[in-house]
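Taking the form predicted alone, here's one chain by itself in structure tokens.
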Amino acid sequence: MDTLEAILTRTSVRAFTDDPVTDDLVDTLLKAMIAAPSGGNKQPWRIFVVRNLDIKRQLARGAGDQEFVAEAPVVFVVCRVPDESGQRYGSRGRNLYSIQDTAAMTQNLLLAAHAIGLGGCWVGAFKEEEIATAINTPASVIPVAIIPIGKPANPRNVRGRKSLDQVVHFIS
């Protein structure tokens, strides 16, 4: 699958088969994640790869009882380290760039997963403190996304998008 096809056909997946996600596939996804751009190449991120069912259940609870999180074979928790961006860019780095950088990383994960036949969902609705406790992060490492990954249990259904004329403004 080429990049443009992956971008145009990726969908959120919330139901997974019981098929495992191998260590080799996880490694491929991790390499795609850390290839994401970051402001000043600061790479202000930490990635937690969770297979433990008890921890996945804690993540699901912390995400408002979104049970599909616990049902995925593997869950990635993407965290930002604001001070790493702040060293170079001050408050803008801490408060914006570290979020943008981890968002780019999360998109890389979702596109790479789709390209290799897996699926996932970007979960941003969660109680930050509960997620941090579940994965035992220090206060300097802040969770920004939970991404359950697995083989999709159902056919993908690409949802409609707003038309370009609804969202694009050309300035000449």
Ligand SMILES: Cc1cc2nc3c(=O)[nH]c(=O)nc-3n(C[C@H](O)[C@H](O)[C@H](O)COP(=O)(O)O)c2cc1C
Given for the second form:
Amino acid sequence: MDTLEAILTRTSVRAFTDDPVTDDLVDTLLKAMIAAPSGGNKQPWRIFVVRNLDIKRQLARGAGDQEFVAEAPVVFVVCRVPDESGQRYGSRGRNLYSIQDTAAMTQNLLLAAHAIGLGGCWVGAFKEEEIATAINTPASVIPVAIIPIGKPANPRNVRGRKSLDQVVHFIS
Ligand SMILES: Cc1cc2nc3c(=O)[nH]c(=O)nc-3n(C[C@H](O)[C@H](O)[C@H](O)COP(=O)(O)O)c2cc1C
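Which structure goes with the form predicted together with the named molecule, now that we have seen the form predicted alone?
And the full complex, kicking off with our chain again.
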């Protein structure tokens, strides 16, 4: 699958088969994640890879009982480290770049997973403190996204998009 096809055919996956996601596949996904761009190449991120069922359940609970989080074979938690960007870029680094950088990393994960026959969903609705407690992070490391990953159990469910007319302005 080429990059454009991956971008155009990715959809969120919230139901998974029992097929395992091997450590080799996790390694491939991690390499795709850290290939994301970041402001000044500061890479102000940490990645937690969770297979433990108790912790996955805590993540699902912290995300408002989104049970599919606990049902995935592996769950990634992407965190930002605002100070690592803030040291160079001040408040713009802390409050903007560290979020953009970890968002780019999260999208890389979703696209890479799709490209190798897996799927996942970007889960952003959660209580930060509960997720930080579940993965035992200090206050300097802030959870940004929870991404359950596994083999899709169902056919893709394509969500609509606004038309180009609604969102694009050409300025010549
Ligand atoms: C910042 C962000 C937060 C999201 N949070 C959740 C979430 O908490 N739970 C969920 O099921 N989907 C969540 N999603 C997934 C969106 O619902 C999904 O991407 C959107 O409906 C478009 O569908 P598609 O990904 O299949 O194209 C989130 C996506 C983003 C980018």
